[in-house]
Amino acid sequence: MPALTRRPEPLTSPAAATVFTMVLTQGPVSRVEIAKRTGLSSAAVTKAARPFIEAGYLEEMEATEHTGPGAGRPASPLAIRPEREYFIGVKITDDGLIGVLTDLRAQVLETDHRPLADARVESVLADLAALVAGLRARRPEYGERCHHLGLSISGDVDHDTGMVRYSPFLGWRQVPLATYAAQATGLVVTIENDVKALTAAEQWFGEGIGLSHFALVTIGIGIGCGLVIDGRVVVGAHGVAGEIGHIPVGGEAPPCHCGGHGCVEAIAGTGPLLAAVRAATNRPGMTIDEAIQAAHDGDERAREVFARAGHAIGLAMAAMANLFGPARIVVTGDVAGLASYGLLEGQLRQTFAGQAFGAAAGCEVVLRPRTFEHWARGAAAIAIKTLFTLRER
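Structure block, one chain, the form predicted together with a further copy of the same chain:
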């Protein structure tokens, strides 16, 4: 059994976590600037940073001349030493594992894919152990300085206890995945819902840097959402949050697999979308790729179905923005979701603008293609974030 945590020695106080996180996510940055942005005193910043420098996590860059206001006084920015520690992130899908090895800044250095032999827990763990071992073996320093593994999986995942409460795609219920994966790999393991993991990656290393309120919306088989409010990923009192796919924008119809009616996902999820294109074009054997192609080729019946999906997603995004007012919404998705985005986008943006309330319409909507490797990077980011965040009591 590995240790349950290998928290870095310098992480001794909230101030230490704040200073390190700022350099990690926004560095290189001078002590003066850190003090300004965090409200800590210069002395407190220096005190917090020193042990991280001694432990090799941070380094002092050569003094540079200020060129902005107050120019002339030399500043020695603090920077991350990204090769100080490595992390593995794995996205578990229903038919395969996608793994990445990253540095401390979640930059992807190595990747690997592995099909799943089957979906039984022990079988997945064996595949996982082989994938992880293969990635760590690629360079000696990975073996030496990689101790943390993040796993992301769709469904109801309890980050705190390491339990997969329910994974519909794999058919898992109440699987203590973090414990099992730690035993199988010898690493310290963090698990998270895949959308929340991707949201955390954007928050620390992507489109959410410096934003206290932002959202991520994923389009694909499901329509998912991660929310960051006041700098924290929203979890909800019962572990349910971000279920934008089940906002009822469609009135009484259609029925959704969740038991509700008119859910976005029952209109714009890949399955219902394909069914609607098949029905509209009278081509019952059509694949999703063919449906997308038909719409791109100008088939008005297919185009109409995609526009309706864009309308539904735009309504749900407006509902979300009206409730919590994000500064930015990042829209992404799986392969089919991304391929269809061009067909949805115009109507999505138009509907969002029409339904967003007052200043909420000022929210920026950006599309960012995210491959499975980005999702695996999200899992690594969760491992990084967990390691450098002090738990609140």
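Please read all numbers here as calculations on a predicted model, not as lab measurements. Only the largest set of C-alpha atoms that superpose within 1.5 Å between the two forms is called the rigid core. Residue numbers count along the first chain shown, from 1. What changes on going to the form predicted alone:
Positional change of G134 between these two forms stays under 2 Å at the C-alpha, relative to the superposed core. Put the two forms on the same core and the Cα of H261 is off by 2 Å or more between these two forms. Relative to the superposed rigid core, E252 undergoes a CA displacement of at least 2 Å between these two forms.
Switch over from the form predicted together with a further copy of the same chain to the form predicted alone, please.
Shown next is a single chain and nothing more.
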């Protein structure tokens, strides 16, 4: 059963999806400009936009430009009415829920955090239902116009069926999360892998606007990657495309939780990285913050561990760039991952530049810090994107 079955009535054709998406992600924009960018005729743009205007999703602004040089009819830009509909996004971690309520542009209006009592599915669902109800109750209009919930979770997630096939940090296997969450909250639910959800948010509302090819790499507990090729988030036949954290770069060691050996994640993920620093410095009780500080203070043993992690990530990023040729790679992560990045960056960039082939070495690599609320916003963006695009899979 698909995780989402409802769509707005105006979304009836590829042209409608194209027009609405352009206004949502790049507006306000005139019909003339939409036609120029998309290749649609002016009549087709007007036909596609009209139902959205009538349904209250779009509005015509005052005329600010002309359709041609000299005398001409002023063009009225189309703009989103962001308050027309609200969305909730929740990032599920191994120990908590981070929730946001957004408008149609994925602008965060409300936030909430809720620790998990435990990782049992029924317990997480109870906490999720309470969080969602609390967010919707903050304003009457939220309860009236918020009907969609996006969930993001690390691991192997089937967006189409709403199934969490495997989430290593929660220990879940074959959990029909979308169905359970819909029953618990009464909302229409979409779920996605957390990295792919964040990638979708960057595509529509962040660093990826206007780019047909870009990648997002996340550093933290795991090493993840989201890919956008020809304007679409790549999922692959099995839904696990972009898992650069499980590219083997370390030979037969160390072992990875996935069952493989030498994976990037087994070298550069927060847990393995900390374990390696503890072993190198003979400080078994060291925290990740202390490991980072030791490296910053010049402990060469700690610095070598971080450099190895940067080398592993750089190799994986170069392999990805050689295969897919993104115009930009956005690097982000959790708090520990971003704190580590300054120690990883030099070796990461050096390895990437040395291993990337030809013009791929010129790919722009940018660091963009993202909080857990941004990850939850990614979940909301998935709900928005799924609602307002025709089926891509």
